[in-house]
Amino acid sequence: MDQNGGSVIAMVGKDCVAIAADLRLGNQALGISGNFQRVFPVTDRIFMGLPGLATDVATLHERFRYRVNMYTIKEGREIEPETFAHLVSSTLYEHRFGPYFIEPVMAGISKTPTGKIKPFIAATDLIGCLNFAKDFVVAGTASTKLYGVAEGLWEPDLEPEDLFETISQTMLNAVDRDAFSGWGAVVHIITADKVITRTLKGRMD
């Protein structure tokens, strides 16, 4: 999982969903890129991270691509962030004999029946095993930083500018301590109406 580096990150907010990724593409210790994309839009309400092979990321961003095309043609709507979530878990557990080398973090506004939004987050490791969380998910080679800064700044309730800056040092700090991750950051704050989208600048040694 460390080959490539690399580390995601999503967060709850009040009515909104953080996701950050830092650009560092590297051969172990040997930096190739500094502006390697890991966090792709699903649809206009959800966010996904792929920490991991670098090759796996461009494999995967493409099958699930396609299968959420497939979905939208079939049902004839867009894909909630919890089938989503299902969607990848089953993906990845195909291939559990063989694996991708990849651990996808989602984040997502869903809807509710009473036409209420939630945000949603979800992370799996490399077979598909989900993990639901209310408060942050991390992944990738970080991430073990990442929970122990998460678990000092995060609040619940925080409205989408105090998401940003806790999930912004959030990962800024936790890259730091991380030989394979960093070299920047970009941020996607995910709200009812809108996207924001802000790239940080990080250390680069």
Second form
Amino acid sequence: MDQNGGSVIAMVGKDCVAIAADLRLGNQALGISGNFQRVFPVTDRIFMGLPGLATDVATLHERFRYRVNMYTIKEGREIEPETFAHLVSSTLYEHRFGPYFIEPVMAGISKTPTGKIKPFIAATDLIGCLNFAKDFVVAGTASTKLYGVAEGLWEPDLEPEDLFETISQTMLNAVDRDAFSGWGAVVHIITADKVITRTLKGRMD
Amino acid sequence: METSFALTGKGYVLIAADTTAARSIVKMKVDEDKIKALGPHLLMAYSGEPGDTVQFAEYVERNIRLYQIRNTYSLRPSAAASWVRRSLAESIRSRHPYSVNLLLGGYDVASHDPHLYWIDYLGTIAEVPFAAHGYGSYFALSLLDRYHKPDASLEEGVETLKRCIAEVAKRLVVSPGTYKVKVVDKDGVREIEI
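Same protein, different state: after the form predicted alone, show the form predicted in complex with the partner chain.
Below: every chain and molecule of the assembly, starting with the one above.
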């Protein structure tokens, strides 16, 4: 997991979710790229972060794109966040004895039958054990640091602008303590009607 | 140990690779070409396990050419890079993986811009403005951080490349003697003297 480095976090806010990741791709201690994308849109309302071995990031992104496209074609509708989480879990468990070295993090928005907004986050380990947290989920080389800062800064029912500040400070300060994460960060704030993506200015060491 | 560098500039990608083929303490050959032209606007420098390198490079070359024969037009650099990456990603979990690291540089004739990809034997891919493989990368990358300009002319790019080569020659214990340098731009692939 520390071959390439990288970390991801997702947080829940008031009728919104946020997902953030750093941009570093390294080869052990040597930095290769400061522009490595590890968070991908799955649907308009679901985003997935893939921290871990970079080759598996690309492979899993392509595999999930295929499986979600097949789901959309067969079902005639977009996949729901919770369903997608289970899809991730089963895909990873298929390789129980030869796993992908990735710990996916998912963030999305769904609507209840009455029309209420339901924010959703989830994470799995590399063999698909699901974690449906109510507050935040973290993964990657800086995960322990992300836990620490998030526990301190997070509070329930943050508005999108406040959630952005909270998740940004969490990411920036956690990766500054980790040698294998950093070199910039990207944050996506997902609300019911739009997604705002911002690139953070952070320490480039 | 095999060293290769590459950088992008205004409408071109410059790739350089050393020309030494060695086994243990013996230099078997001093004029080995480690940069293959995969298509009219695509170059690939390879390094790694001897044997695996040429086998994989030729396999890639043939399949890229097959696509061009079947479809009358060439694969774009990003598509070729994805194909190569997928081949390596499948290889790494097979019984005998290819141990080959690559620098793939191409000029996209549809969008008129150069692209450079750093690919390693695991199937890791990164699109980058400049890149290097081998022990030489530890010296070259910092120089490229400092002196690379994304819109440099070919002459300026060659100057930057020469800095990298000079630094590796000065500081690497087993430094390569000569390098082969190739450039790909809108007019295609050609070798240049430096």
